[in-house]
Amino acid sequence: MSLPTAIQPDDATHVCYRGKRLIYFGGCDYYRLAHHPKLLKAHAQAAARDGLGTGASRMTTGNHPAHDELEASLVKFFDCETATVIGDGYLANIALGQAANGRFDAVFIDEKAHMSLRDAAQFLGCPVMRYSHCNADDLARRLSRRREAKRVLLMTDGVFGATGRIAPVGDLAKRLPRLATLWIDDAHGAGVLGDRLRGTAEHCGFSGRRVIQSITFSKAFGSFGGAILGPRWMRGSLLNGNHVVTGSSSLPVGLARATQASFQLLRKRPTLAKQLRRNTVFVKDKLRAAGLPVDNSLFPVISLECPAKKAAMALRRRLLANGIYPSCIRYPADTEEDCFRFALSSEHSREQLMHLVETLSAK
């Protein structure tokens, strides 16, 4: 399998692709913070002072004050018991899978969970059962067959990135035994959903001490890296000889500082989240009115299944002819389903959004 043609960012809402400047609705940088001057300044200052990388794991000589300060900011932002920063969002799930080995009798995972969750489940050391996508009733049926399991873990994406579907966290949690643990990979939901931008559980009105949230900084927060938010036993296990934490270099200080800047920015400028939601409602309402099969959730992703190859090529040509990057993807990579995925941002203008609606609605 070959890599797709490279694209070059041009500004917050455009890319250069095969010599053309196109409106960009791809990726997951929902506030376009990756190019924000405050984040760039924080990164540049830290890199100039502390270098590009730490050159070591946090368990040896790679633990910088910026990591401790970022974890304190995470605890405050997400109102969680502990936060542990990992160098990459994918690795954060792997680290937690290793840290949780032997703590559970049975694991139930959404059949369309992100590949990092599925990989992490292999480390847990207990039976892993898949339930139908976002189907709380199917979860209940499968739980009924494992009544002997006392320590149950549920694993799900908070938001499924390819489609923008929000997991029914509240309904799923109601089916779980009282002492079960819920592990939400909230790579997409964190920073976007919830009144305080704390993610899917907040959006669904669910809270509890037995919730673990794994997040990435490379989406809503415009930076890079990952973190695990949750109870004290989890942090203790992560720091007690965990292979990922012990064996990988820590997050570069510049990225830690940039991520802290993004938290501050989202707190001080609530208009960013409000504008993202306005843009989402505007586009989804218009597309549904035009007869397109679009959900009414507040998550800023529109996913349209690719039709037959001939029709898909026609839509691709139409998008290019109208100056829009044709983001047709197959994700996760091990699926057979293609879709056109459009990620809205707070920075897209009303004119750009209307242009997308008109292009997609054209007959």
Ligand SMILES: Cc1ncc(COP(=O)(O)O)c(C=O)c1O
The other form holds:
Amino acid sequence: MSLPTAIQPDDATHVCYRGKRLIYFGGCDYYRLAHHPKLLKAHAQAAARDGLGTGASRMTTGNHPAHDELEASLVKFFDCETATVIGDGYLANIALGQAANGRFDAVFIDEKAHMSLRDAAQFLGCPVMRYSHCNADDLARRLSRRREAKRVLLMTDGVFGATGRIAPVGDLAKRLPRLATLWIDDAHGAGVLGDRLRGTAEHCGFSGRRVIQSITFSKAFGSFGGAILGPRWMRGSLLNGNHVVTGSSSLPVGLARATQASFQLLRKRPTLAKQLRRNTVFVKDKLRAAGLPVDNSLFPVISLECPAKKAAMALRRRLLANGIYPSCIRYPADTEEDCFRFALSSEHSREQLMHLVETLSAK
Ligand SMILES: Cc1ncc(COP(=O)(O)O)c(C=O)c1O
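Mind sharing the form predicted together with this ligand? What's above is the form predicted alone.
Shown next: the complete complex, the earlier chain at its head.
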């Protein structure tokens, strides 16, 4: 397998691909904040003052005030007990898996959970059972076979990135024993779902102190890095010899400052989230009216399965001929299916969205 052709971003909604300027619906930068002047300025100023990297882990000499301030902002934004910044979202899951070693008797994980969550589960030191994708009944069946387990953990993506499917967190939680813990990898949901953009649990009306959220800054927040949001025991364990926290350099200060700017921006400019939702409803309604199999969720991803190679090639050619980047992905890499995945952003114009609709619904 080789890498796909490299893509050169041109502006917030275009890329240059094989010598052509194309409209871009790829990636997960749902507000296109990666190019926002406020984030770029915060990053450049911090890099000029503090350098590119911290050169050490936070447990030695790499703890910077920017990390503490970012964590304070995270606690406020997500209304969680503690927040711990980690190098990126994948590492955040691994760190949490290590930190939670020995805390649970049985773990139940969605069969399509992100690979970082599945890797993390291997550190937990107890049996791990897969349940059918987003299926609360199957979860209940599997739970009933493990009645002896007192300390239960459920692991799921909040939103499954490839399809945009939102996990039925409320339904899943109802099937769990009262003292179970829910670990949501909210890489995609955080910053997008919920009235206060707190993610999938807020969107599903679910709250509680037994929820742990792992997030990335590289999607809705337009930056890079990750964090774990949750109860005190978790932070205590992360700061007490955790291998990821102790053995890897801390987040570059420029990225911490840029991420902080991103949280401020999302809090102060609710129009961004409103525009993203308007764009999502606009495109999904139109595609459904044209007969395409598109869900009606508020998540800004359209995913079209492409079982036959010939049909996939034809759609790819049609997209290219219409000046749209053909975002065909196989993700996670261990699945057999390709799909066309279109991520809408708050920054796409009505004309661009309509052009996508017309291109996809053309016979
Ligand atoms: C569900 C999910 N979890 C974790 C990650 C990893 O995040 P990061 O890119 O910050 O390592 C991703 C990124 O693609 C993801 O989609």
